[in-house]
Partner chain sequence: MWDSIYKLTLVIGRLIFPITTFILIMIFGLEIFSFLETKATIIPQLLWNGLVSGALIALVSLGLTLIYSIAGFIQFAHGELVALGAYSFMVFHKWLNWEILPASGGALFFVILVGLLLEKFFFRPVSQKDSMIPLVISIGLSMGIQSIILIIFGANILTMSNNFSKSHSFFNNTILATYPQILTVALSIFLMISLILFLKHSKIGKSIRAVSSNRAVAETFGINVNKSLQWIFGIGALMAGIAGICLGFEQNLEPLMGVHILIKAFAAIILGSIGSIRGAIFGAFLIGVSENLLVGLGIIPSGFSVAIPFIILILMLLIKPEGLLGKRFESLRQ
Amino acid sequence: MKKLLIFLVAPFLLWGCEENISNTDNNPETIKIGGIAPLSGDGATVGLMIQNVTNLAIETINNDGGINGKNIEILWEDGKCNPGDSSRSTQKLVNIDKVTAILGGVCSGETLGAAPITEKKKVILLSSASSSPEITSAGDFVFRTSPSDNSQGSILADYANKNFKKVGMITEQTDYSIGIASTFKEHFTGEIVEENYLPTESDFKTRITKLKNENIEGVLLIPQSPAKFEILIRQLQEQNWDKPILSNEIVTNTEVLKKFSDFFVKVSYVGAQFIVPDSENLNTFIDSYTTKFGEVPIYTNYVATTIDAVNMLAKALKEVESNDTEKIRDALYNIQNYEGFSGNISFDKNGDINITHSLFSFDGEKLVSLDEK
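How about the structure of this chain only, in the form predicted on its own?
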């Protein structure tokens, strides 16, 4: 069983849901669940994509007969990538909408803000993207299908240990980014010059200048969102940055990297990412997504982990055949060697998944696994 983290919960506010897949309200022939994601702000690039993937996966399940003849109904709330908004959204979903489970959050802060509430009410909380190491001990009803940043931070540190004696680090002050930074600092044996910034900030020129004057050999960027990464890279480029760059999984979006391909050709770039096995099922889903939403999803890894979260919750619901959340929790724990879109996966005793990160470089066109070089 997990050791619980205690959080202060913000006062409960009410507001409307976002883009819900809904049947008749209070219909006993539906299974009502919640969804929490950043549907606005910097994190919306990822949040809206995960919302679309979730809705499409649920639509597929419902079209195939649902859960023992019942359709899944999902009610969405905007967690805005922070604990406060997520806790208020969770209060609404749990206390007013009476959901059985919540898919989310996306940002680690959203999941950590929701966990004390879902834990107290014994509601399943299943995230497909939150990776803070703190989530491991966030509660006995908390699960995730994305790997912990213990994996991400440690492999970035291993690479840095082989290549640098002194590195700079620019870290956004969010649960997700801080988790990676903490693990990196635990494993890196050299000297670190650390610069931090708040999520509301967007001017990093002074910090970049300070790092340039410190004679570092490389820099680790740990932003929360692709939007912040783009701002960081633009300002590094403007100041003629010429040192190697390391970064985290959220910035392995090749569309952002391609905008600065000339810069990355001159400055070596290495990022951490969970490798998704190529499969016909995943490619078929991506084709369906592209047809339905008019664009290719930007993070294949989060597509895979989100489909797996939906399907594994559906599997547990089918087995239990009731709204008994303790039985649903136990059914999730019992899922082992599940052939999912993200590989052969199992939940451990903390609700964590048995998948890890790998390192990639960017060659100006695509990400290339360092294992394949």
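If you superpose the two forms and keep the largest set of C-alpha atoms that fall within 1.5 Å, you have the rigid core. Remember, predicted model here, so these are calculated numbers, not experimental data. Positions refer to the first chain, counted from 1. Compared with the form predicted in complex with its partner chain:
- Treating the motion between these two forms as two rigid pieces, residue 171 does not share its piece with residue 64.
- Interdomain rotation between these two forms (smaller rigid part relative to larger, C-alpha based, rounded to whole degrees) is 10°.
Next block: the form predicted in complex with its partner chain, after the form predicted on its own:
Chain only, nothing else included.
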């Protein structure tokens, strides 16, 4: 019984120690920021690319004199594309490393898992690839340089409203895909036949058979990854699918489209894409990336948003000249019409960026914007 009492009292004794730990261990020579990305597992392809881009962009800033003479130092943690691991990693970055800002996460789940912690500790969370609509309201210190899924869902719905009365929808049950699907459902006025699948499934024949019997005029595919998109397309072809196909931005690299180009031309394909303007700066960056890492970055648009995120954070840090995160936050909100790699950008009052998706079709060779037609 005595032992039990000691156990019970011990944490209260520790309580007193809390005040003694203060954050004086900041190295004056460098500015520490954290990075969260899926470095292993499902999302690692994107995650490792964004890690490399961020490192390269920071290196460029440091070579140009850093932040008022101080170098930026980035510490990476694996968020594994899920809120649980991401919040563990965030705890470490915020409490041990005492970072002033975190770049990340990449998957929306990572950002949403990290947001409650950074918000409480008043640390800037700046994501360059998370697209969930929920991030808009995740907090005052949460920013992002990539467009929200809201714009994907709504422009797809606008297109569908003009062309179809009844569509089928095959959605993967992940936060990302469900987010797009629910915006689409909000804006689409016609009838929807909904089909869902868990990320663990890869047999869609029966769902396709069902949709074929429903008199739909087109099908909207919302997979989480390009690989699942390819499997869906294979099985659609095996079932002799002949209706138009809509999809989310998952096919940014046109590899799958080219592989089955005959099929896509036959049924006609329209996808919501977020494509950054082709610029001199971006091409030079991609060249230096290719020489340094020995491979071409696949997702050009996220390369652009990631560089913008790093540069905008650096700009805010330069203006503020201290570790006061509230001032950095205000500085970020105050950046207006910044000439970035992804266009002329500024944050709105929710910390979202002012760029959106637009619609593209496929002509057998490349993506063609529907707006220009």
